[in-house]
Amino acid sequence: MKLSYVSRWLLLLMVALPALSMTAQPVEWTVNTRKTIADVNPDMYGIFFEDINFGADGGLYAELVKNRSFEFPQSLMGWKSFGRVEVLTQDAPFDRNPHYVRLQSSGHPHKHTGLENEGFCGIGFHQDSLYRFSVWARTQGNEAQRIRVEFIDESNVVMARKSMKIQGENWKKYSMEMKATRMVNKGKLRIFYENRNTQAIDLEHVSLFPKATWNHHENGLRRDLVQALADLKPGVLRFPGGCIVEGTDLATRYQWKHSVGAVENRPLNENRWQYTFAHRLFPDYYQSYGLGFYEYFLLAEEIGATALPVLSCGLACQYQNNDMSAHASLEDLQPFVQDALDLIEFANGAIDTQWGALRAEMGHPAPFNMKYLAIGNEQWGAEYPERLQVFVKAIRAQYPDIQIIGSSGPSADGEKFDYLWPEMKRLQVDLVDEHYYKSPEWFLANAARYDNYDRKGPKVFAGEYAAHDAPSAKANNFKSALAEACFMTGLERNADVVRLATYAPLFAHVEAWQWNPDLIWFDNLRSVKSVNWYVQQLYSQYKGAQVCQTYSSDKQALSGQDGLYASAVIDKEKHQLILKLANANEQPKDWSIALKSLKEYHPQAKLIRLESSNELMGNTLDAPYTVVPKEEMLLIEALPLQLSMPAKSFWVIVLGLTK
């Protein structure tokens, strides 16, 4: 549709825009719809997986035992244990993991045998829910035993009860579905050994799963938590971490190799998290390991996001280790180079090499196109690159299409940082990690950060990055959430030199949070999607493929003049062009935007605005809806556009073109 003079704009869905100021001038904004001066990367936008704040065991990953395989320092740490059981290490059944428990007669017919597990801060159950208990066993000989499954409510009362029969000496899975009957959310798991006579029974690996996980996978995922994911439309999904990537020592370092193969043979390892926080502290948080690489990249599969794994580069975490004998030697780092050059075959590889054909026999014969590797974290010093540089050698040489990103350093800036990016040019990485972790002032005036940054060097990978509001003690609020908008229209102005970016952390339990501000926040029933978290689905979703060259009246980027920050971005397929507005003012602001070159649109336009009447606002649990984006239709009738924006806001507009 072809339209002469473009004047006012109107709102439908009853809900008007605020009237043209009349006391000062808009701010002139020109968006040069044919020039465009970078391609978006479609994985531009992505997530950070990191099991802090028991993300994964206890959170994403929906196992609801707590030490299924008895593997904790202490056998029995969150368990309860009640007449005769005994843990053994003996003909175990699983190498790695040996443990498990012998339930026998309590030799009184009034007194009895069995467990109690307290999942991760409680268990949570959904009322008419199917869940799928298994567990490993045998009897000591072959008379037919039986042990008593219950679901334990808040009172202590049972909601669910059912018997399994066990028989043979020889070690099996046995399992079977059980329904809650009510809504529970800190329950817990018992198990009696129910005959009473004089055979023993001996359990491992003692599992209990929603049925309804994500896709239904039997070693699957919490389906709200994973949802919450696919909602964002990410490009890339980072994993395993960050700093457990490192480990406090090289021996508690993630290790991608014990995170694959049969579930019930995976080692226990204990995250580096586990003594970081000392005011909140959980000495029984360790990693199962049942999300494990193969998982991880199933899930980068099924929401459409390309996985970027990270792998040691052989330091351990420099903050707890200052003596170099804590890392691996330069003669000792073949066995971490390895290690990726394995990944790679693991994840890319054909079916008849070594880790192509553990991946088949895993479940998935094609490859997962791995194309982004990380090696290393937040390292820093000489030491870093002198062990990075055996890393990109190798990988280049067995597989040169793999994009290898190194890192920056602990923050945006300082010493560390202006050593390593030269660095990183010399070694020719691909892309630079790069993390900051600052105020909400700091992302408003650094917006245009990216603005100068050498086209011809590595490109950015905003790894990690949060607005952390002090004063409202690091909170997810309207606050942060805006500053990372007014930011990421940097980000996105710059989009040849930054190339992706992964707000970080991800997840937290409400009850089991070490670090804050978080994009999700659950507890063992509900999850609440942060304001954060609708930032960065608006972008996502509204990447645009190509990014217009754009201008105010003295001809710079708007990027936090008079507090406005503005980026533009079109897509030809999609036929939409797309205007990101942000006012970080105390006041309105009015705006005149020229589309130069633009004749040919879709009179109604899409208007998406997230706002806040109180900045400290934000969502929880008891209240995810408190700030939300809100979508009306825009009329545009005339150009230049002109709007008036509320203070403290953030705007998106999808213009429909017609060619």
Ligand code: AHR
Second form
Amino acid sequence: MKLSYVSRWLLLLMVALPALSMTAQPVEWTVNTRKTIADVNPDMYGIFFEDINFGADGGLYAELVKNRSFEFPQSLMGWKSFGRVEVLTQDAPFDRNPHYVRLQSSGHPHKHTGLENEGFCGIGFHQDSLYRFSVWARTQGNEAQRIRVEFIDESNVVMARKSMKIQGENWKKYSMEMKATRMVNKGKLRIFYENRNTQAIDLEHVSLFPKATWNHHENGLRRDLVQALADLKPGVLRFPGGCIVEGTDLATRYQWKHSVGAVENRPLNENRWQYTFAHRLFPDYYQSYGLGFYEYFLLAEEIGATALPVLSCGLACQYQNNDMSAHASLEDLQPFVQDALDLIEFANGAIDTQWGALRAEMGHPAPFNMKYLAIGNEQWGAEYPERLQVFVKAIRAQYPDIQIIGSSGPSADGEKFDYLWPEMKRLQVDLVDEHYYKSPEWFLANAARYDNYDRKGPKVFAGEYAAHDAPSAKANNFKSALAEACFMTGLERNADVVRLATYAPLFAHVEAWQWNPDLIWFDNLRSVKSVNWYVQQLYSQYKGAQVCQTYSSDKQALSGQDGLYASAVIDKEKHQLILKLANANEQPKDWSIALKSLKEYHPQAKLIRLESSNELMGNTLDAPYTVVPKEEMLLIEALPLQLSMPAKSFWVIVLGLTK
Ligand code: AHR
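Please show me the structure of the same protein in the form predicted in complex with the ligand, now that we have looked at it in the form predicted on its own.
The next block holds the full complex; its first chain is the one shown before.
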């Protein structure tokens, strides 16, 4: 230890502060820095994305026009039309999205014809930002004609206006940039037919994107939201669901093949989440598939995560369908299995294969190196393993390196769970997806959940979990975040069994959500990271490479005894030893931490504290930094390390190793 350059007063201050409130006998906790008990999967902490709560269309997917292809069952849902507007399908440019609109003169120069789009809970415009308006169009006859495009603010005032020339009887894509002159949270897009003659203009796939999407992709994603994902340093990205994989019925399940190729010709699918909660009904919730499987793979790659797609196993959502006739029979399963095989080819295949060629044509000749594939979401009953085994056999035969993920049902315990785990072992899947939406108390009581799991069978993917604090209406608050942090010490300690973990759900629009809590909330312009997000980030950023053996005075891992939780990881390449400590008590707690076999270390460690004076507090769009981690220097004068943690706190200590 070299303390010489630290001034004496600073040393006294830093050592004295954490020790100040030490009163009762400290809890003794030992970290054996030499004995490691598991490798941490580099993919361990990740993201689960589902199009719920307007997470995709109206959220991450940056398209600002709702029902851009006029394919909603009510063709003009999301639009207001005025003057002479018709919806037609003859000679449509895109066979899977056949509807388009025809605008014509209303016969009087003062009677306007046009359309207005309401966006998703309005259209958000950032001041001085550029937007790309595009449309497929044709004219009747070859004479040049015009439409006028306007951005409208909340007071119904035009704040940007530009005219677009359209010419030619053949369908063509037109596009232009427009600048928003004001910040508007709930704007609108208006389009006028500007002709003086009577000839018609046909419009299809009317689109408006901010120019500044993530990485400037044209068919792009909202920059602030992707940044919030990238900042999580995710190891894995599970997509596209969740229940939407299964569908309210098989016809509306997520079909990945519908989500690739030209964006204009991806057929619309209704969203399963428009129905589920009658009190949170969003009859205008559809999936444009603009954010499709190609975009998911690209997103994963660009934020440094491994892609983990989930596919239908031939069972429609079992919550919504009791009757076996709703599901694909074993005889009819082949197309579903083929979808899985083709997806692997799409992601990883050479460019001279059918699906690899499509990937290349879409802009990514190099393989995406997909290595995980989940078959089924929250499935149960004998009907699931019966189907899964057909997939397992086919995938193993053709792609033995793909890690297959099976389901343990919708809950962390109970009959369905107890039936499925042995079945998953029998089928020798690589990982089993477990889901738990439980109270904070459950999370606090279950930090040892994995301590005695079978080390020989499939590994665990904690694919959906979140602490639901019912008394606070399931708010994203510090109480739930702390419970998750405590529980996650158990995931970390058992990193040999738990290989992947993803909180759920991910996104929610503040005005259009069905399910809470959620990791990231947003409106049309802003986004906020919940306090739960910060817990995920701390684990992911400080995941270490190997788990150290740890124990308290009872020789057991510290997994809730006396309201305390702890785990330790080491990363020899980064020269870091990382301690995670949580105090779930109403009182401060003193610790005495022995770092066994630790020789050389930097006396100045990093201490990151996540604390709140009120456990019901969380972050909001208006106060986004209410509960966030605070970083400070912790001077380690001597070992064992003596610390006093305040009531209800989660700490991460990062020690630099010199050897
Ligand atoms: O995360 C929300 C939903 O919860 C998922 O779609 C489903 O898998 C689970 O029931």
